[in-house]
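In structure tokens, the next block holds one chain alone, the form predicted on its own.
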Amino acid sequence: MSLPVRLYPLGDAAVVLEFGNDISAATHRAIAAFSARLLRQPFAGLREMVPAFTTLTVYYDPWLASGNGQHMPYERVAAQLRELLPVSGEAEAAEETKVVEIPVCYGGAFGPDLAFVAQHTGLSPAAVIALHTAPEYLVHMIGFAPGFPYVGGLDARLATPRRPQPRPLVPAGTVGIAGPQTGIYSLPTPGGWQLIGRTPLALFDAGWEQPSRLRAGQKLRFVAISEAEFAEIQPPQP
């Protein structure tokens, strides 16, 4: 199934392809195939591409891609890019990768707002940690910090409103709810998800060869431990 896609400048150095507007699977796997076509035939002057939920920014040295000043960036670079289209995520699927299990310690200190989500949801908080660690989640892309997975398949009976107030700081490693959404504090930042859990997993370290343990496309799930398991996991921090 090819998606329609709308292209539009982002400033003088950078295109915006929007491949829709659902959030999903098949929206994320053309996102991949277009991206893993871009790498194998890339135009001059492509300097990065940024995947979102939805769209994909393609950023652009405008000298080069204006053929030394011989066209107009943009439209040289959009028709290149045209060219390109339409593409499959269900034809180009996107790599398979293993699925990466992040250990989670749910309520207590690590998750004060559990108690909260299991309240608005009318579940138990043992539901609400049920259904949290049964499904494999999608990572859309990395965001809002460094390392910060923004991932797709939350059950919709978990859903619940970011709290009125933001948290002045949220540590690493917090796993969050906000709307249908869940994801993983990779720094201690502010930040206004209700928290569940935290993991003993470090998600981004600057010194790592790959700095972000997770990456768009890859697959998650989380599994339930206890405070024992998470103190051998990550000892106690002076």
Contents of the next structure:
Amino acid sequence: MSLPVRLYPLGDAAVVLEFGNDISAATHRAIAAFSARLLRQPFAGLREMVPAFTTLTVYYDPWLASGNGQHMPYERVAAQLRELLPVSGEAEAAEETKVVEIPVCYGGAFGPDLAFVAQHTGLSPAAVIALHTAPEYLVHMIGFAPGFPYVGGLDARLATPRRPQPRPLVPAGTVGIAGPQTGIYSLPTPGGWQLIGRTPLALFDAGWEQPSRLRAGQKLRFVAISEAEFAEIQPPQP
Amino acid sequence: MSLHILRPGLLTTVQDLGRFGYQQHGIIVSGAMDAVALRVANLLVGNEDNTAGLESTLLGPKIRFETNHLIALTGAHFSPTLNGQPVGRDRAIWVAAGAELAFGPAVAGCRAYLAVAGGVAVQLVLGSRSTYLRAGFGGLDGRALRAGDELPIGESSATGAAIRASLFNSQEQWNQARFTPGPDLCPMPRPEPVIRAVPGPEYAQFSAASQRAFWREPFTITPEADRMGYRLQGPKLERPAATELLSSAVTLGTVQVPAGGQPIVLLADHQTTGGYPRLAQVISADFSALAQARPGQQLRFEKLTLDEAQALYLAQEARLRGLQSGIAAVFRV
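Hand over the structure of the form predicted together with the partner chain; the form predicted on its own is what we had up.
Following is the full complex, with the preceding chain placed first.
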């Protein structure tokens, strides 16, 4: 099955490919398959691509894409992208099959809003943790801050609105819930999500070859750990 | 070979043309806000156009040159002086060891650039020397410059050495080239710029009255203006069916309109993704004019087609490449 793909310009140096409008694993696979195909057969001037829930945005250098000023770049880029279509999400995606495990110490100082989430959802804190650690989640995209994953697959029973006022500083590694989504703060930033726990793993390091621990397309599972285990994994502070 | 920062100015950072290839990891591009000004400054001192230089915002720094250098100043007009004497802009300048560069009143524009032959030789991080303030990496320790900072300078190119030799005069503290690229590449920033744009992906979702108002009415740049974007104030822009959009990539020059109806124009440090409707997209050829607009100023938008935008970009790029090959031809060593 191949998805209908719409192309449109985002200014004069980027083009968006829109793969339908569903947030789904099939859409995600089609985007991953197309990115992989484009990486194998890049056009002149390709700069980078950014996958999102239903779109792949392709950035290009208009001068190189124009053949050094000989053609209109957008038309040329769009034609080259269309040649790589259609794409099916089935076989082609170089999909990660391994599920990344993210250890999380829930509640206490690491998850100050666990009690609120429990109260809002009518569950016990232990049930919130059980539901949060049950599913296999899919990383749809990395955005907001370096290494921050937009994760799909939260159990609908855990949906909790954001805080009315964002906290001025959420520590890196904090796991939060906002409406029907869950995610992990990758850097210390302000944030309005309900904070239920924290992972000792670093999600982002500019010194790594792949600076983000997670990538779009990866699957992950949260695993509950104790404070003692957290301290053991915690890298020594500088 | 180093620069000594005596005063940092309001916000002075190390920037090159940006960090490409990592937006899929949530890492912004950064880079010079007025990329054309940085590129011209680099070409004038014989550097590759992507070499790192200094970007200063609204209030220039004071810098001492510890050794002889070849420099160029472009972008905003902040009344630069060398050892207290007014000095030219948009041209190569030979400066002797011990000379002090300072800036006076900001006459026009918002961001000034300093290129040094050899470039600011801070560590490359993910392929770029640009400062990413929020994540705290790139540039000098990921931060704005402070008094007392020493910036290492790299080796000048052969072209840079030839330009420097042509200006060397041991009798003087500095000596400047007569050659300057002219207003096509070094325009005087205008107090009320007209910024050209093309309709964005969600343009059709805005009311006809809002579409007309966007192209017709002036907008004021509010004080909430930084390297990430400008918040604008003007007529309220309405999108009658205010459906929520899925987050998707955004780019330099994207004009987003949150539910409040006041637009935001995204700049060099823009976030990688966003979910607000995209009313318009500033054309690449006008990014410099946009970057030189100051908080408090008014601007207007003019509607172009994508083909017009592309033609203007290609013409600008051809002029930059012409400058580069012209300098290489004159100073071939």
